[in-house]
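Single chain ahead, by itself, as C-alpha cells, in the form predicted on its own.
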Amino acid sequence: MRKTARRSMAETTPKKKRLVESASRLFHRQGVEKTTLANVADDAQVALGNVYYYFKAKDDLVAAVADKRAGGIEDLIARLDTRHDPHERLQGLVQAWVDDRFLDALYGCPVGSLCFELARARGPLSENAARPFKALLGWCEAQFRQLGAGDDADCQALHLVSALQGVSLTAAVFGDPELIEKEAKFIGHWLRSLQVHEV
C-alpha cells in the first residue's frame, strides 16, 4: 500500500515533469538515439541517480514524452473543437501549423520527427508513434465529413496531415519558416473550396 502510494507521489512531482520537458526538448533538437539519461539529467539539473527513481530505463522516458506528444495533439483537438464549425476547426489546425513555424524551421514538427523515430525503430515503443497520427487523422476526418466528404473524408484527412507534416520537414531542410507560411495559404484555399459543400 505505501509503495502505491509513493509511487503516484512520485510521478506528480515538478522534478519528474522537468525531467520529461527536458527529454522532450532533447529529443526534438538532437533525436532519441543521440539524447543520453545523463543529457536530460544535466538539462533538467537533475542529479543523474534520481532519474532512474522515476524513469527504471531510458524507454520509460521515452514513453513519457511520446505519451506528452499525444497528450499535446489531443489538448489540441479539444480546443479547436470549440470553434463553431468544421471549416473554422481545420482552419486553426493549419495556424497551429503557423504559429509553430520558427521552432518546426529549426527542428521539424516535434510530433512528427519523434513519432518517425520510433516508428523507424520498429521495437516496443513503435505503438505510441502511431497515437498522435491516429488522434489527427480520426479528428480530421470526422471534420471533412461535416463538410460534405462522404467516402472521400479519410483521403482528404490523410492529404491535410500529409502536407502539414510534410511542409515541416521541408522547412527544416531549408530552415524556411516562411515555407509554412506559404503552404498554409494554399491549404486555406483549398479548404475554402470545400466549405461550399458543407452539410
The other form holds:
Protein chains: 2
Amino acid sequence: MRKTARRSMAETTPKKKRLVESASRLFHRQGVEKTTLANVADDAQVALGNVYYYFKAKDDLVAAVADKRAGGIEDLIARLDTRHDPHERLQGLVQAWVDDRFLDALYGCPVGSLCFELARARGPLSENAARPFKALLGWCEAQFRQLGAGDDADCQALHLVSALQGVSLTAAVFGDPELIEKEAKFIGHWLRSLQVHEV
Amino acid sequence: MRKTARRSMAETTPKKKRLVESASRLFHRQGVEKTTLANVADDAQVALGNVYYYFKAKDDLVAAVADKRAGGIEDLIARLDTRHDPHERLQGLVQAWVDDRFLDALYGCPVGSLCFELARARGPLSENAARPFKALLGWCEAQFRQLGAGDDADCQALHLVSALQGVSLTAAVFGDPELIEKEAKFIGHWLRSLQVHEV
DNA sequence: GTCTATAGTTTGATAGAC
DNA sequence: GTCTATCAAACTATAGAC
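Could you switch over to the form predicted in complex with the DNA, since the one displayed so far is the form predicted on its own?
Expanding to the full complex; the earlier chain stays at the top.
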C-alpha cells in the first residue's frame, strides 16, 4: 500500500506526460545539452526506444518542456490576477520566487535557464523562447501602469523581471537560497515605495 | 601585408593562448557543453590532437577560461577604481554592460552564463564558479557603503549585480540590445537618487 | 612540440519482433 | 504501443610517427 509520489506517478500517469515531467526536471538540473534521452527514459521508467513513439526527435521533447514552462508562467499570472490590487499582485510574483528559492538556488530559475539556453542556440526552438518573458513583462507592465507609473511602466517591468532572473542566477552560482530572500525583501521595499507614492 | 585581426593572432600568438581565446569565445556563444574540442581546435587553428599537449582534459581548458573570466572582472574593477568617487565607479560598471550590449544581447553575459553552467553541474569546476561574483558583489558593497548606505550596502550590491545579470539574460532571450540600454538608464536613475540623498 | 590516425564511449535515432 | 538490439555519427582522449 505504501507508494512514493514518484512510483505512483510512474504507474498511473500516461507515459507521454511522465516523459515531459522527467525531462522538465532533468533540463532544470542539468540543462538540455547535458541531458540525454537515456536519462529521461530512465527517470520516467520508459524504454529508450519507446521515447521516439511519443517524440520524433529530442527537439520535440524540448519544445514540449518549453511549452510547459510557458504554461506554468501563464498559470502563475492567472493565479495572481485573482488578487485585488496591483501592488498585492506584484508582491505575489516576488513571493513565488521566494517559494521556489531552495530549488532555484541549486539549479537557477527553470524558466530563465531554459529560455536562455534555447535562445542562445538560435535554432528553430529559439522562436518561442521569449514567450514566457513576453507574458511576464507584459503583465508586470500592466500592474505598474495601474500603480500610476505612466510611461515608466515598461522600464519598471523590465527592472523587476531582470532582478528576479538575476538573483536566481546569482543564488545558483553561490548555491545560497538566502540571497533570493534578501533580494525579495529589497524588491518588496521598492514596490511599497511606489505604492505610497500613489496613495 | 593585409592582415585580419584573427589571422594575425593565429600566426603570432602562442597556441595555448589561442586555444583559451577560442574556447572563451565559443563557450560564450554555445555554452561549454555544446562546444567540442574539435570546434575549439578548428577555431584556434590547432590540430585536435595537439590540444591535449596544452590541456590534459577538456575540464582543464574550461578552468582556464573560467580563470580568464574572473581575471576580466578583476581588471574591470581595477580600471573602475581609478575613478574619483563611488557614484562614478558604479556608473562605470553599468556603462561596461552598455558597452557590451550587442554581444550580450546575442549570447548573454559571458561571466554569468559560464559561472552558472559550471555551478549548476556541481562538479569539481563549480568550486571557483562564484569567484567573479564574489569579487563583483564585494566591490559593489564597498562602493555603496561609501555612498552612505550603511547596513543596506550588501542588499544594494546584490540588487545591482542581479539587475545586470538579469537584464543580460532577458536581452539574450529577446536578442535585443536596447533592453540593456533601457535597464542601464533605470539603474542610473536609482544610483543618482542614492547620491543626491547623500549630498 | 606537432601531427595523423584511431581507440573507446556515448549519443540520437531506427528496425523490427511482439 | 512496447520492447530489445543496433546503427551511424560524434565525442573525448590516447598512441605513436615525425
